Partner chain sequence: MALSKEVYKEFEDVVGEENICDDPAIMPSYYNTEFAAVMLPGNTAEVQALVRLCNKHKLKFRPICTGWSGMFPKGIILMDLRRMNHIIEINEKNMYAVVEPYVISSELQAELMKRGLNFCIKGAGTTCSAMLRGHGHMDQTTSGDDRNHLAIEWVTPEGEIVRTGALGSSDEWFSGDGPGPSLRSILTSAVPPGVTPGVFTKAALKLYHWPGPAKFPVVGHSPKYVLSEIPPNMMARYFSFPSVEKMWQAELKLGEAEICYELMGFNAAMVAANITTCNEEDEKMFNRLNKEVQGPGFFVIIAGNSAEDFTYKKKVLEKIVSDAGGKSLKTVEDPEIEGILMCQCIRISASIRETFRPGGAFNSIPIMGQRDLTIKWAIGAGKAKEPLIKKGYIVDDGGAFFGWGVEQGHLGKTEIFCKFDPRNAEAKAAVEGWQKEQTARAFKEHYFASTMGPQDEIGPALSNYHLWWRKLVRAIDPNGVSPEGGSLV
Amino acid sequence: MGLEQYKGDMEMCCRCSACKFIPMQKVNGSQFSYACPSISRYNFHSYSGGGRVNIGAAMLKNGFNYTDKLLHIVYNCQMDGACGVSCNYAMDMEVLQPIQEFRIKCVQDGHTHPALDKVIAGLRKTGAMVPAQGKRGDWAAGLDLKDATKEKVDVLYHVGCLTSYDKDYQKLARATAKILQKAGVDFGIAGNTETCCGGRAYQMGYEADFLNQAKKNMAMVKKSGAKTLVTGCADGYQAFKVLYDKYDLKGSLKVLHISEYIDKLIRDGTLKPRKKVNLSVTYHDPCRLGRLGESWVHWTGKKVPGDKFVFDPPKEYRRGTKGVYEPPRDVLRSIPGVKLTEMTRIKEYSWCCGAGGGVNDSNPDFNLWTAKKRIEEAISTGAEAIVTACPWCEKNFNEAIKESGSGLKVYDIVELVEKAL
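Where the form is predicted on its own, what structure does this chain have on its own?
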């Protein structure tokens, strides 16, 4: 692939700054109008989507001159795609893809970030993007779950790194497993054999490590016989559904987020949330479940000669509108006693939790600053709790709340479903 294929897209940028803000039609006031955390924090054009593609175009033309300032710009980006979605509200051009390719090139050329190198070294050693303490499958002790490495299953539950190893978030794995058991789903886990999806390595720019993980995972899926993979991690969801497909590795595997699967089970009557949960909530759309979770669009064609940026056949752009938005909301509405109030920036225009793109490792201060901005927005709704559908979001929000002293509660959607069952 490479940066060169996006030369036309990068040169098309007219510096209109649409990438910095949610569309005007969605703005309710200046406080929650920004789309991109990076430009909002650093307040200089180079930190915006447009600024980054301007730099990419200049580099292709004049050669790659890596400086400390350039690398600060490259690595202080959550890779959350908000810039591209806001741009594509009116424009037809790729924004996130060239930014991703630029980061991949930085890694290939040896211009990495020390903190991210350390994380990737851990991945290569343990198969996890977090410190691997104990065994990966320890969270499932006493649940009597099928071992998908030894017996065939209809559904493979991919737990994810954070939920497997972090003792504060293993509760999400256990809640998910209990919900699936209650619904009578024929599912299994890979346990200690499970390995990272590779999604976060890809965000960081380590394409080769991502591909290595993807191939391991698809071999595991094939061995299990599963036709459907379910995960509760938004990073894992995007990796299996979108990125694996982008690289022609997914095959016919059906990938569902746990919120989609629970929504289906409730609609089928298999699950019936009956217990009242009296709680006023607002819902946070994880970037890689929402705008970056829509299916990859395979396109082959050519640019029509001339000044205009036109393709034959016409190229379909992913604008973030086909992400997973209604299933988690429908699940929340199905729980007796839960009252849902929306924030200003929702669905494809959701503000990032801050953890993406390796920023939580490379710049924890920026990561936490971004999470605090989202907590402020959640508090403005008057809700008692913010609910999300990704363990990384929950972790980030909990840390931001702890530092800010807010009384806002944080839940993953499976926690509320378990309470209602």
The other form holds:
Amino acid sequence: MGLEQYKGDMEMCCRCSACKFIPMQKVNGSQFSYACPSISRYNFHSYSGGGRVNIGAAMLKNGFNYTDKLLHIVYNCQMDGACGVSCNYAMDMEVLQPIQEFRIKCVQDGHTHPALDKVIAGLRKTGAMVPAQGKRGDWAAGLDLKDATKEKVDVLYHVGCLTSYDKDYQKLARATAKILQKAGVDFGIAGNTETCCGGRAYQMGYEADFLNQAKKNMAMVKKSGAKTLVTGCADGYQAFKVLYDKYDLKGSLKVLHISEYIDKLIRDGTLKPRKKVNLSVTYHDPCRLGRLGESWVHWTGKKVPGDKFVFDPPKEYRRGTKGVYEPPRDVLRSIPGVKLTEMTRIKEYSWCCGAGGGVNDSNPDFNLWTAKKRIEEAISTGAEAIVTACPWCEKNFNEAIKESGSGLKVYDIVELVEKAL
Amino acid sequence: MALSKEVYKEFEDVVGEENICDDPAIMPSYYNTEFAAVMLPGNTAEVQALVRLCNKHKLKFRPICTGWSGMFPKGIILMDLRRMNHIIEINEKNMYAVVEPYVISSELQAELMKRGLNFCIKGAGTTCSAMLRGHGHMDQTTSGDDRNHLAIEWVTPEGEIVRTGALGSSDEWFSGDGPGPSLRSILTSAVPPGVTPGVFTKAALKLYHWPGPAKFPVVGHSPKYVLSEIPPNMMARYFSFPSVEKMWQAELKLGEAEICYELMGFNAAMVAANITTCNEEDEKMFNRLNKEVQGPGFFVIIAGNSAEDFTYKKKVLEKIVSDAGGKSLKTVEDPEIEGILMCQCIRISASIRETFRPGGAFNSIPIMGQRDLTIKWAIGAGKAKEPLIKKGYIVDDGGAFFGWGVEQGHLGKTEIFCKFDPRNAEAKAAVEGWQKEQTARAFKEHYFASTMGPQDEIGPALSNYHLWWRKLVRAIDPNGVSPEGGSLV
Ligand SMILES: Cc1cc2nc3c(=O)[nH]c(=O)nc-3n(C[C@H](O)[C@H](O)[C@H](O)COP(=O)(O)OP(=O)(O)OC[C@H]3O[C@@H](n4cnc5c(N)ncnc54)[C@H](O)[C@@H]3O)c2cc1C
Ligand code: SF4
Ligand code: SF4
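Next, give the form predicted together with its partner chain, keeping in mind that what was shown is the form predicted on its own.
Next comes the full complex, and the chain you just saw is listed first.
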């Protein structure tokens, strides 16, 4: 059905502009009130969530006119869903889903972005969204980890492309493995057999490639016998937990982000962060762990004829309410010496790091621009460091800090936990 | 009508390549209107240069702030003022704030609350521009409409920069009428279609004392935000009355006593919409509240400057309400509901729930005047809604009206909605018919409904203002480049 299934939602847009801002009750002044990186950077209404659904509705009706400007609009969106959260404070309508379907349609119609095509060509060849130098499992050398493709494990740790291949971020995989080892968890990795979750391909609009990856992954999970999958990457988390479920591929697999898993281990006393880590931090909610980490709601139904936009059976909207917000914060609070100060835009109305939707590949300048805005916000809290829970955010923040010359430090949550153990 | 390459280039030279676009792909997002181009000026000088080019090439233009209420002719140039988004000054001593067009009310209000100040926010909501005039929930305290515009920086339709009021003779923004030129009647154009020719580029807004917290303690996740506590010396209640007359008696007395920070004549349907997070919940809540109310009512916020002041205001409120046979709605006494309703009705952040959420569209007839009389008219308009409700064309809100007084007085705004699904052609036609009929009735009964149609019809009843207005517009816009917009602002 694609975009067509969201015709009614798109036609509901009242052009109120709420999707450009964080929810009104949370606006705390003239700074940090904007929610959508795309309209904030490019200013034409078309770049906002509302503008996008207006275009979608009109093109469904009048035909698709793929101009260069349209493609600029399409590929300069982080697909981060901040628009949908703000809209859904008041409106009952889907916003991100039609935006996603529009992008999928662009790809299906052959109107792709050359930089994204290149990334996807890499994925098809190597199973990774980043240049694959060396072997995927090299990071685990010397750690003596179980190979989940050969041995049965309780927990499968899905590392992700960036953490596996990027030498600067392999430390996150190693930290995660050490934490799980310390907690005595029966876990394994797929090592060189691991392949991309497909989540980023999906955000970029390459639905078929996503499905291909999803099927490969689920076959591998089945073989490993693991009932629980833990990821350290927010994209991977959303892919396994939400997107696979959306396409009925997840089955009964339990998917946890490493921050949720560590939180659970701390709560049940298995892990005890004892060493002091004297650091004032602020926490960045990765979009796909936070508002977009909310479980998929399976629903089919019909609009009830009449005065209202209501459905039979009633439709439950995913409004960002049930994202993963507290576990990473609880983990930070449990580390002695860590002082957490919040930014203005947090949790369901968090500002994206910039890398979503493939923008880091399709428009590196816009990607960095977005990350720099976040760094400004983090600095405004007075914190020494920004902590996140996704390697893509960490990489982006490091680059933004390097460019802006700030002294802010960046950590993934597992790095701080490792220090505290 | 596309711009020639040469003319496009002239405009582009003013705003830069990134800030002008005539690509057909963007037009559906701008009201589905084929504009000649959309431009994003970044400051007054750029606005002026664009306006001058429009005059040079005899091209019509209209500006927008957030653009919620635009209805514009095809082929014109749309000036989207989004990049002009700075709060220029908050003058605490003289109690005014100077803003550019794309400062939204929510941003300004948050800055003001930190300083113990507030300003008039239009009922449309805090997502709209702070600069444009209008009426809103806090009119009792913050007055409304043109009363709140002080000095203004205005680019005339010919591209002159005019600074009105105190700004005309000094660097100060404290007055709209002098020392310096007062152009109040033109700049606010308090007559239909209520749209000023040219472009406001900065305006000073009058500020008022805010006795509440620097920030509401909002917790929870969207869409269910609540307050962690009711701020000290504040209270919100909804009272229903046995009759319209009794309600009016209480409203007048409360105005005389000057104790309400806000008195908003919500009906039960609007309270239900405000406090619920989806349409289904809304419907259930409306049925519940409908059973709880004894008749028409209003919502009140009391805000004390001290514990003593709060106690006094509460006592007076109780006495006046009980003398009029008023009853407090138990549902709103629940601190969770009281808190969020209080926050939403100060931060004006749920108007979309009240208007667009159910069906996607609403039509309304707002009328200004003496509240007890306009309410009588509105009861008739409500009765006229009943057949539409029965046929399932519009949302069942009990046919109710709403409204509020201004400056604690007997004058104010009364309004009545029809919420419907615009894709339902029969419903749309029925609602339009209702609006036409009831507006005509208002006119016949000597009420001023701002949805009243052609100026040629109503002008003669209003000292032929329309002829004077047109003469004025011709004088300030000889090239006819600044057409009327389609909005009540
Ligand atoms: C649901 C809803 C509820 C509403 N409730 C109320 C209410 O209770 N009280 C009330 O007063 N109004 C109400 N309105 C009308 C409301 O005041 C306007 O919609 C609001 O001010 C729009 O703000 P905006 O920033 O979107 O203006 P825009 O839509 O951007 O502009 C509105 C008009 O002003 C013109 N304009 C914009 N900027 C400038 C400028 N800088 N210089 C000159 N002209 C300019 C535009 O051309 C347009 O004609 C309501 C509207 C809606 C949709
Ligand atoms: S998408 Fe939602 S928030 Fe944005 S303009 Fe449309 S209705 Fe408003
Ligand atoms: S998904 Fe993100 S970048 Fe795209 S329109 Fe929505 S808020 Fe803006």
